[in-house]
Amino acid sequence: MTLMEAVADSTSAENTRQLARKLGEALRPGDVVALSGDLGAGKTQFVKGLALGAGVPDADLVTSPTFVLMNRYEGRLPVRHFDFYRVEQVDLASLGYFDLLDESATVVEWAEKAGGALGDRLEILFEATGPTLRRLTFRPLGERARDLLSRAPS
């Protein structure tokens, strides 16, 4: 079994949203996208684009759920957006992570705090390579995540 990895460079927040929108168009119920990277690296901008690709009508509806832990956005596919930045120990069951997993796409900011407990997921690492430049490394962990990455237009 070969691990497929992809890298994309983004030159702006808008470019990050465009990259994510393509992935969002390929999302299906049960897909999990796990985002990691420093503060200000573009994770929330990515979620905005991902949500647009999933049919959410307005990117302004997407806000980081840093204090509420989870937001839900309605589109052709519901998107659940978790943010674990302020969570010391992640207890996915008590957060309702597994409750609607098969009925929506799930995206998690600061996913590294949950470790492998997220299950099959597409991990995306955000690295700032300049004031507005970002490198995104896409790493599928599991068959479903490999399938998602293969369906997404490049």
Contents of the next structure:
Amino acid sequence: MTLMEAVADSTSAENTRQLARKLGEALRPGDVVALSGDLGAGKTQFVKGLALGAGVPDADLVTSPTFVLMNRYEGRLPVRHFDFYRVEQVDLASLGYFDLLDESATVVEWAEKAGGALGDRLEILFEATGPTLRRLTFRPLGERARDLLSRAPS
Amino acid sequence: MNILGIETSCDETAAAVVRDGREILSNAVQSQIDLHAIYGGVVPELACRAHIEAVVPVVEKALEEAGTPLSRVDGIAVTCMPGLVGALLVGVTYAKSLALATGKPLVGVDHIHGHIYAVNLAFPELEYPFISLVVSGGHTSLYHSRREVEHELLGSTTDDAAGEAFDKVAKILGIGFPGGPAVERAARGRDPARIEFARTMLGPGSLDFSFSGVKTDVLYHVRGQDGKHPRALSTGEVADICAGFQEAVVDVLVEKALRACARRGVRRLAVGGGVACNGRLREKAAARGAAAGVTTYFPPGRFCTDNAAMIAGLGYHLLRAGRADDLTLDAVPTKLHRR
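After the form predicted alone, can we look at the form predicted in complex with its partner chain?
Complete assembly follows, chain above in first position.
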């Protein structure tokens, strides 16, 4: 059940990164952020901001994991960056999703392919409302996600 | 010195025997592309299982075709980074087991450095130093290559790899997987100037790449400014979009590679990885390179895509440089970054 839902409008990729950075600052080990939205909606840009907020030193370190399926960055805590774009059948165990889940912050692109199997997660839906305009809808699915959203400055 | 090379970093299970880093005695590849094409994407569990099933017969085939029994192999080289971790582990574990059972030296090889060495295999006359550009589904990187085992990273993609952009654009246009050959086929004979797409240069000093913007540009061209109103495209329009997109990617790759040559005062450019198969990239790099006094080296297609001859060849040089690994060698999914 959704207890609270938050909406943010972004006017640019830079704006998306700033929004994400605030959330990144609130991340704790075990948190899961699940991103859904079309190609070009700004998911990877969001992860760049999120990683900066989590203490990763350079946003250029964050690249699309479409090919390797998972990147890992070192910040104030480890950040695991999954991308299920080219995965047809998501088998989280064979992707190593549950390994180190409790020790790191996890962000997933194309999370809708895995759905509820991801567990307690902050779902963020990306919607294009113009060439550079994006509407981000934050939906905490679980106790931990609600706690994360309440810690993040809006 | 005969080196057995093993490569399982992504969609191909490959093994090869190469003598003295030069002479390819065998080069066996078993592809999973057909398997993945059925699903339209990778199924990681399936990918790892396919490697497990293929690795022993592919290695046996490579040894047999080379006429070299394991007893006459002098070293074992295996791709240990980067790639799908489960896939890499199959090759690494098998190579370690062979090394343990036979007592032969073992060496882990960086897959991207392997792609650079593939250019050496195709062009034995190519002398160091040179600038190398590795472009594939997972990688877009520029290096200053000083010798076989010394590559300085000058720039890499800050978001999508070039081959990934080809795959995603092909999917947006609904023209098939893998995207590189599909886009090139559709673009053939079309005027690339009819539809122009963004060329992201990231500032005059940068040798990094960004291909996320051009992908999004194509998406909005196809789906309208709000991204929600897809138009029915004629075959001709699809072809023009492919030609314009391909030109934008090729221009950025060539521009950055030649910038790197100028900056380092190097007059040779080696290009490897799957996207190096692209005909338009070959044409433009050769033409613009010639105008800038830079000779370009593109290996034949079988050396551009993943293969184990490049791993065995580079493994020879690594072993000679004293870079052997012990049985603690592990698979590293993500390449370590330079900063």
